[in-house]
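This document starts with one chain, in the form predicted alone, laid out as structure tokens.
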Amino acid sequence: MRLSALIATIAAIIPLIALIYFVIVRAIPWLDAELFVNNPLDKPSGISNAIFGSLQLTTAAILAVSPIGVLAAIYLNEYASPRVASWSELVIDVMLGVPSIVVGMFAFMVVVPQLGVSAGSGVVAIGILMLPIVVRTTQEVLRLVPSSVREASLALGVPVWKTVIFVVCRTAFSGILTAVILAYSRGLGETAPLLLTVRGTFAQNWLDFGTTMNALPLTIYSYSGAADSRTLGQAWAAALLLMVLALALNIVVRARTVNSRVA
């Protein structure tokens, strides 16, 4: 039986290990000064904009996101009945599930007749894939804390609230950032909700939300369909980035969170 676990897990770490050296094989060449360059005003030349405009987008989605997710899941694992718990959590894993293609279509039929094909309707569509995320885990978070923590408090007269918030919540907060960067990662890499909201541009864009926007998965569609070499390396080179900003995030998280876990 461990023989046959160790080769189950060879078995899944290999795929990853081999997408990620393929990637970095082909990125590293492509790594350069020119890369960081963007010229709206002349051909498309590098991805600078392409980087803050990811940033932007995931960040404003995953700031919209995150109370809404977290006080839901509060909700649902602190006060809610188990018939109410029982019907959510079935609505979330279904959402869980729904492509991302169909929360694109949505929000290009809903969303952009609102806000228009722009970087607000991109936020919307991202948020929508980002909020079951952080609601689901969160709950299972929030579930790993004791009941016996709970109850200590309630017996010192503590509110329920108060109980809730300064005991629990604080507790499980490691598990709850987890919860919010997952959530981030996932966002991070959306490309088809984008493609239909957002649509990308060669110009830099500072926080107006109200145009066209950037981001890394947009350009690695468009580049990689490029005849030349050099536009299809980019394409590369952006892939890797991406690769390494969701990396650097899970590490600082774990580096941040890896002495206050919950028990």
Partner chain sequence: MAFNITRSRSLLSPDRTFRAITLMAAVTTATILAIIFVVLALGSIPALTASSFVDFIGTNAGPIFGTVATALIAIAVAGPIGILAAVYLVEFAPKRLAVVLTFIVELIAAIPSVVFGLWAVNDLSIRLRDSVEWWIASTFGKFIPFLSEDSNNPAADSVFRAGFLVGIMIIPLVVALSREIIRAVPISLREGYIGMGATRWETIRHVVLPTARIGITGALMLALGRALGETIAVTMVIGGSNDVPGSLFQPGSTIATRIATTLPEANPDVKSVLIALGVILFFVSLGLSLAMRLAARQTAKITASVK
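Previous: the form predicted alone; requested now: the form predicted together with its partner chain:
FYI, this one's just the chain on its own, none of its partners or other molecules.
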């Protein structure tokens, strides 16, 4: 029976290896300088607008969301009554289980009529998806900070707010960073909400959140069935970039958490 369990574990891992192998093999022939510099309509074509679009969308969303998320987690963990904290935890956990397409649909119904089909709407959609991740992960990390640390600080005559910021958050800093990075990595790969809010474009867009933007997931999606080999190749190249980014961020995060366990 031990064998069957081992086989299941191997079966769980095979897809990862197959996927990584495929993406790398198919993407490498198309990794040239033009890919990073040119836009889809340039000759030769590239995916510069998607690369920088993804970074702009996700970065804007994380900048908007992480302060709110971290502060909300601080409130729930440091100030709220245990009952409120426990209920909000349940609500946020449940929200984490809501499919991103539903959040995308919400943005389509509420945000797009205001901001139009634009990068701004996409930022809102991605931000909403990131928010519960930031709150919950930060809350978990803050809870790991032992109460003896808070007591030590209070007993030194340090006010509560300084205790929270300079002692509790400092102790949990790498964990909070983890929360933010995880949310960023999750936001980078979101596709369905972008289809409903940003849609994509062939043009390069620098920081104009009022018009559409392109993103790596949108490029992968729309190029995925292309007959033209260069176009399909660029889908693979975009997938490689996205995958490398997502995996790298996750590996960084995990390495950090292993190294800096709160005492």
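Positions refer to the first chain, counted from 1. Note that the structure is predicted; figures quoted are calculated from it, not measured. Note that the rigid core is defined as the largest set of C-alphas that superpose within 1.5 Å between two forms.
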Original post:
Is it true that Leu249 shifts between the two forms by 2 Å or more at the Cα, once the core is aligned?
Top reply: yes
When the rigid core is used for the superposition, does Ile24 move between the two forms (threshold: C-alpha shift of 2 Å or more)? no
